[in-house]
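Here we start with a single chain on its own, the form predicted alone, put down as structure tokens.
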Amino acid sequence: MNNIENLKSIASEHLFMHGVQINDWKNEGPMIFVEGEGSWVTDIEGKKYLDMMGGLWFKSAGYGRKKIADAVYKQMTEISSPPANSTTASTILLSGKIAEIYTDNNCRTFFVSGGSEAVETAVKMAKKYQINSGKSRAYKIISRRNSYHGSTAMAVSLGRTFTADPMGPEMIGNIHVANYNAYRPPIPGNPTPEEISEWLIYELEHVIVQNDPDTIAAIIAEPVSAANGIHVPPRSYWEGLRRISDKYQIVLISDEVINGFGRLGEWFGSQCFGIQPDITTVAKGITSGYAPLGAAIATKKIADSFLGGQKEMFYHLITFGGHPISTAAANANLEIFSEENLIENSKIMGNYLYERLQSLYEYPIVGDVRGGLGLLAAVEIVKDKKTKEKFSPEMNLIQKMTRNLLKNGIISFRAGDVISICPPLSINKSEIDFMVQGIESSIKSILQDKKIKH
């Protein structure tokens, strides 16, 4: 048995693949990748693909960054981890770098291991802040339907998304409101983005009042929700979230695990909408996936509430949170961002990508193209453009679109009714052209399917 067959045999018997049904890959074996460079990855059989999803929303600086590997090696050979209740230079320096680029330069950062932990930490921090501030009955959290805030039990409760398994009772005190969606708006007629925004903020305030404002600790939302289909809201929507949060003394949490670190063409997504969250959660792009790291970034107002004694402190512990190997990777990653001006490249290439995608409207199954804010975009496939009717699950659109993209040299496991696009921030125009051409060819293949009527 050769090495490839041996690896696939072991995987078929012993491996769980994240987010994938075992039966979908057990017989053929999982795709195994051995090399990456820039926006491209090479599998164990030598086939090369453009990674349209940047790993899973995180490979911001691209593949093959030796500078990050060298930083990790240096940290590991010096001190791999410090004793309890202490830290290292790399972790301290990263907190300072975040403060320099964050909208509140006096912020304080609590490091964790990843995005789900960042959300758990932010919610816990918000509740303790309310206790320290005299709002002792505040335990409820408002979130938006069809968002994704992580895979832990509490984070799953927040999202109410298709990726969450039903596991019984959700977190006590969790309240869901409508999410922003201009293609399928929550109100009848053909409302403008501003009208949708106004209605959503009205609904939010109504829900707050009905549930007693004194019992509500926080509101959590992504600047642009990936799980909800990458709908870009108008500035007024986030201004409304900020206004309502202030009015009722509610902590506003911006979940930027995907949106943060240049994905939307700014360091943080909240900057695109001109507002200051109270707590921001980050992960993924902070290290470009070279090491696991997440964080909850608290403004000075939030952080200062924990100063005092044992009663006031934020008593929270994550064993590997702020691990020096990960913070060393993050420091090197952010240096690459600055040296290569990846934030600006995200903005420029994001505009170019959005313009190139407009040509797909000529196809009868392309209902909507979304993006224009950094390198995060989506193409929505529908059965009927006029009614916006979706294809039935029996069409296996996810499987078909994924395979079509692979045939066109593109790897993406977020393609089906919605083709999500989240490439490395280092991508160039020729690679975007290749990507759009691959999407177009994949759409043509879908149209040639005899089962599809259009």
Ligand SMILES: Cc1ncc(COP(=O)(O)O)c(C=O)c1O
Contents of the next structure:
Amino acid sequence: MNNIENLKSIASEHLFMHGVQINDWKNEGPMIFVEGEGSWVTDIEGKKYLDMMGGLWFKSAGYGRKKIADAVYKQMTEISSPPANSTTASTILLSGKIAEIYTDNNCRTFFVSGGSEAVETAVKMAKKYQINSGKSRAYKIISRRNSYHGSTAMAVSLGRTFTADPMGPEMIGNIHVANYNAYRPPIPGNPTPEEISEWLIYELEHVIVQNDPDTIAAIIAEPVSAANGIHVPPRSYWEGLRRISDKYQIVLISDEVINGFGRLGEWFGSQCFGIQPDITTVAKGITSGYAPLGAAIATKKIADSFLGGQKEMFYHLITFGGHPISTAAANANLEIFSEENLIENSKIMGNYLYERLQSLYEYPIVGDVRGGLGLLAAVEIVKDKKTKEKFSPEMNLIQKMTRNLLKNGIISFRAGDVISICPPLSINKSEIDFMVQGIESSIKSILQDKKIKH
Ligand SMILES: Cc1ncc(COP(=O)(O)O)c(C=O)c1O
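What's the form predicted in complex with this ligand like, now that we've got the form predicted alone?
Full complex below, order starting with the chain above.
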């Protein structure tokens, strides 16, 4: 058995792949990758693809960064991890770097190992902040339907997506409100983004009042929700979230696990909407996926509430949270961001991508093109443009689209009714052209499929 067959056979028998049905890959074996450079990855059979989703929404600095590998090697050989209740220079310096780029320069950061843990940390922090501030009955958390905030037991309650397996009762006190969607608006007629935003904020306030404002600890939302299909809300929506949170002393958590670190063309997503959240959660792009890391960034107001004695402290501990290997990777990653102006490139290339995607409207199955805020965009495929009816699940659009894209040299795990686009922030114009041409050819192949009626 050669090396490839051997690996595939072991995987078929012994490996769980995250978020995929084993039967979907068991026979062919999983795709195995061996190399990456910039926006490109090479599989074990030598085939090269442009990674349109930057791994799992995280490969912001692109592949093959020796600078990050060197920083990790140096950290590992010097002090791989500190004794308990102590820290390392790399973790301290990263907290300082975040304070420099965050809207509140007096913020304090709690490092963890990934996005779900960042969300768990932020929610716990918000609840304890409320206790410390005298709003001691507050334990409920408001989140939005069709969002995703992680896979751990609490975080999964906050999102209401396909990933939420029936696991019995959700977290007690979890309240869901409508999400922002201008293509399929929550109100009838042809409302403008401003009107949708006004209605959503009105609904939110109504839900808060109905549920007793004194019992509500926090609201959590992504500036631009990836799980909900990358709808970019108007500024007034986030201004409304901030206004209502202030009115009822609710902690506003901005989940920037995907949006943070330049994805929307600013260091933080909330900066695009001109607001200061109370807590911001980050992960993914903070290290560009070179090592696992997440964080909950608290404003000074929130962080200072934990000063005092044993009673006031934020008692929270995760063994590998803020691991120096990961913070060393993050420091090197963020240096690359500055050296190569990746935030600016996200803005410029994001505009170019959005402009290029407009040409896809000529196809009868392209219902909506969304983006225009950094390098996060989406193309929504529909059976009927007028009614916005979706293709039936039996048609298996996900499988067809993913295979078509692969044939066109593009790898993506988020292509179906909605084709999500989240490439490295280091991408250039010709790579964007390649990507848009590949999407176009894949759409044409869908249209040529005799079994598809639209
Ligand atoms: C907005 C958001 N929050 C939290 C998470 C969970 O992050 P992780 O998978 O690192 O636990 C994700 C993951 O995709 C996410 O998109």
